[in-house]
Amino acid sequence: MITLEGVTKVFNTKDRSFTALDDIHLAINKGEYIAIIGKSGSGKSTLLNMMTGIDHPTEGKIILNNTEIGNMNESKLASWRGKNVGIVFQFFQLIPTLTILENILLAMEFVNCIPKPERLKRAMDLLNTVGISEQANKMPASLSGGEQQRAAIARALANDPAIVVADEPTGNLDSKTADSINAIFSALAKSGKTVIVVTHEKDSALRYDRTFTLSDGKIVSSEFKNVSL
């Protein structure tokens, strides 16, 4: 579903050139539950941005569903991403001036693939799935961090993407709340979605089908649930 071949990313700033990703090769299958771990600055977010086409590699190829990103124009890529990828951030990034429900409906409007008459029910069903349907008409700021992250997950699922990516989604939550958010991602993976989570929580790696460890822009280990490769 997502293949990276020899992906290198070099950031050039005024006074230096920095290799954030160094010759990454990996292939993620449909329905896999993947963790990407590594220290701050190891390249985790950059790697996610490559996989979703948000940023482009300096060298190498990224193949999404048999199509090389380099061969897609920006509008085709944006439309692919809107339909196929749901993104969850560490700081939720809900629109503060819209209710929780409106945040989800807006995501549907942008992509325009869910028929209009189905949107309200679908949005409420998603809020129900993540356990916050009673907060639908509240503003994000009036919700707890965990509730806001649930809302952000519901928004990520708005257009029924095959792939869900999350960049340190529990990094700003206490451990009990983090567990409940992780349970939602596990359930999504079980339901057949490809779920890719960037996390610091090394001790929880066993929950994933596969864990990639990044260090200085390189994949230094790739472990299946019970087997070290």
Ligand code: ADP
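Having looked at the form predicted in complex with the named molecule, could you now put up the form predicted alone?
Chain only, nothing else included.
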């Protein structure tokens, strides 16, 4: 489902160059629930940007869902990403002037892969899946943090992507709400989606199929449940 071969990312400034990722080799299978773990500055967000095509590697190859995304121009890549990758952000990134329902419908409108007659029902079904269908016509600011994150997950699923990535999705939530959000991601993986969660804490590693730990742009350890690889 996801393969990174020798991926390196170097950022150049006027004074120096900085290697954010250093020769990353990584393979993730369909339906896996993966955690990318590391401290701030370890390269987690850069790796996420590589996996989603938001940024491009300095060296190496990235293959997602049988497509080498490095060969696409920006327009084609944006269209491909909209259909194949759902992104959940730490700070929700919901459009504040639209209702929760409208946020999801807009995601479908941008990509245009869900037939128009099916969109309203699909959006409501997704909100029901994440447990906030009763909030559909409310504005984001009127929802709690946990409810906004549920809405963001529903939006990420709007176009039925095969891959779901989440950047620190529970970082601003209390532990009980975080557990409920993690349960949604686990259920998505069990349904066949590939789910990748980026976090700075090695919390409850048993919930993931595999964990990869980053340090200074390198994968320093890989674990499958309780077994170090």
